[in-house]
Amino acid sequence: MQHILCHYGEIALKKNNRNWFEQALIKNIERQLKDYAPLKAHKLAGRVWIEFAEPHRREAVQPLLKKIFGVVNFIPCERVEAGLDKLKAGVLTALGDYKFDSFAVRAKKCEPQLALGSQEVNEAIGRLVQEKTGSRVDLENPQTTIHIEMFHDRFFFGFEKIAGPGGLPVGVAGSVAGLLSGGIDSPVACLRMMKRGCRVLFVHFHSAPFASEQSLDKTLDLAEYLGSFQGGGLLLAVPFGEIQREIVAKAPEGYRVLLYRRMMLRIAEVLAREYGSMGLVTGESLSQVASQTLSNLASIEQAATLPIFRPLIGMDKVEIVKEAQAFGTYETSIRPHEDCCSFMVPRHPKTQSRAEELERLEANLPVDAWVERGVKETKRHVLQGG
């Protein structure tokens, strides 16, 4: 088939900005389809009609949109000239030898001035469809349907509705930056953000040169597979084990966490404005481990001075498991790595803190040259994000 259907739900509602919504929406698709087929996306009524100039790859181009955010579901199919008999002999050439025991036909006029009405649609195809096929009619669960959607110049009809990941295009919210360690939360979080129209840039940890580059590995696969929701994107990796040996040196022992935390956000934050970011996006979960009680978070977020969007507070860690997999992070997150070394890791960590503590025991470190080291020894992995 040489036809897309785009349909797309929140954009609809956005008045006099729909507009700008609908081409940052057909920006994203041509940018993210453009090496698999030659195209042009048009916008209808309500959608987005790509036009593939020859028959697209299938397995490639699909896989695809359902990674564009904005995109709620979509229908490959064949277009017509507007007509009833020309919708029939479109379908009857369609159909060929496909084999099906029930079917379903839904019509659907996207302009008020058609004369040519839905119901009238359905029962003429439903019939040259019974003829053809004998299957029966199931309004309730058939094996296929039959979706047509009906313009004063063209008809579009296809055999398959298939659901995307819905949201707003990537890109109209603006651009943060998001804190991605190698587990299950951050990227999550990060996908929850750019479901939100948010551009993510990737800020990674790790714990050199106390721990191996499994974690970074880990992580870098993580973040390109992230970036193919966005066209591609960066990843800022911060060395940080150097600061977290001398925070274990030089800190008690409960603050270490809530002290590395502090810490990461000020570096995070630094890289976040230098690239245009206008927040941090961070996978935490309330009270899903010490570091997250409520008063362990507002003082850990005293550090910073941009926004910080938690995407994931309220949630379970079932709830963002199934999250992970429905993503298709939760495979890669899961493998094991070595994130850090026991001896950085508190063996009774601080569940409730005040912003005031955190403070006094920072006046005795060096906090400012540790920030400054930090950014200095960042390294920027660009993400292809095909």
Second form
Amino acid sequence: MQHILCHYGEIALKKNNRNWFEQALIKNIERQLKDYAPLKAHKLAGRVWIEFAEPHRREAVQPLLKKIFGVVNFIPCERVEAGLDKLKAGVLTALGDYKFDSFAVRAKKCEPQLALGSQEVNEAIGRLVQEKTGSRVDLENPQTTIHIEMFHDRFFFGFEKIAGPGGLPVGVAGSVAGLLSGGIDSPVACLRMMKRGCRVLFVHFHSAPFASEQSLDKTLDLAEYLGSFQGGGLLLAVPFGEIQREIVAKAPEGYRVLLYRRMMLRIAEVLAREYGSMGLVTGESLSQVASQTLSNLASIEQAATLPIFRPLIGMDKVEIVKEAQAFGTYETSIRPHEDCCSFMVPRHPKTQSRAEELERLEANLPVDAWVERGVKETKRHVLQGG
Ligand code: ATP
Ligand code: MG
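The form predicted on its own done, now the form predicted together with adenosine-5'-triphosphate (ATP):
Entire complex below, previous chain first.
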């Protein structure tokens, strides 16, 4: 058997719901590692312990664990029976010819009833490793750290503690609909909501029949990747080109984008309700572009009745790009896609607006019929989550 011990942080603080949060995390781990079955995930004194029947699987799942929100860090490890002698024997065998200049031992007592103290274990294992390898102890900046986690009936030890993404397990906060473009910002916004425990339903508006399928392909790739952080999901693709064309024909140029956004929110909100989502998410960041000035954000959002979450509102572009790189969405987001719809983009967009102005313009547009058509023509793509 091979093992991984996962640590979670914030969940442990939620006193009354703790058990429910832990079960959610275990369920997500089992779902997202399903291709590596048979594995078993158990709760073990404030940790999740994963057992693998086959050794190589423990290595293979590590990239996947880095995508499971709620996991703060994890230690690939070996298990021995409780007691210093068994531990020493286990560590000696595992060390083999492993060489390092410096090391530290960090033992943790995970259950209070254990008689053995962690300092005693640190010293005993430290001496043993020093004798066996000739390396020096360095508690400040060790090349290798030997992590030992002690329970009353078993000890685990491993040579590496790997950072997870932190946050809360996807699903514990409910579901939101993420407006996903092919750009840099909205994928990061969706991931930030996932990290706070939301399952995200992805909604994309594409300019068919005026743009090629390519832009949809790119968003599908992004959605697939985002889905791998939550074990799958759905991308709802709404054909929006016809609505854009009609807005271009019937409304003053400077207001176009604001009217597009209001239509997107209306359609997204119907879809969100249909799928049980409690809010909408966008990648908007204050003053980043003309449509994201304070007054435009305010007059756009009047079109929706669900709450709108904008996790990037206070971030600048450099920060968002950095986060996109860290999450792994950046490379796909910057992939060029054919932009055939330049006639839809105004040269002089309004930077200030009031909701009443936009409502007046919409009084001449078949808004309800557009919403109905958009919802009806929406195509559903099932994400694999792998
Ligand atoms: P992004 O990088 O996410 O495209 P952006 O900075 O380019 O964002 P805008 O194009 O003004 O900003 O869009 C603002 C937000 O509106 C996006 O972050 C996204 O949430 C939503 N949005 C824009 N276009 C679409 C689309 N075609 N489909 C779905 N959502 C969209
Ligand atoms: Mg964009």
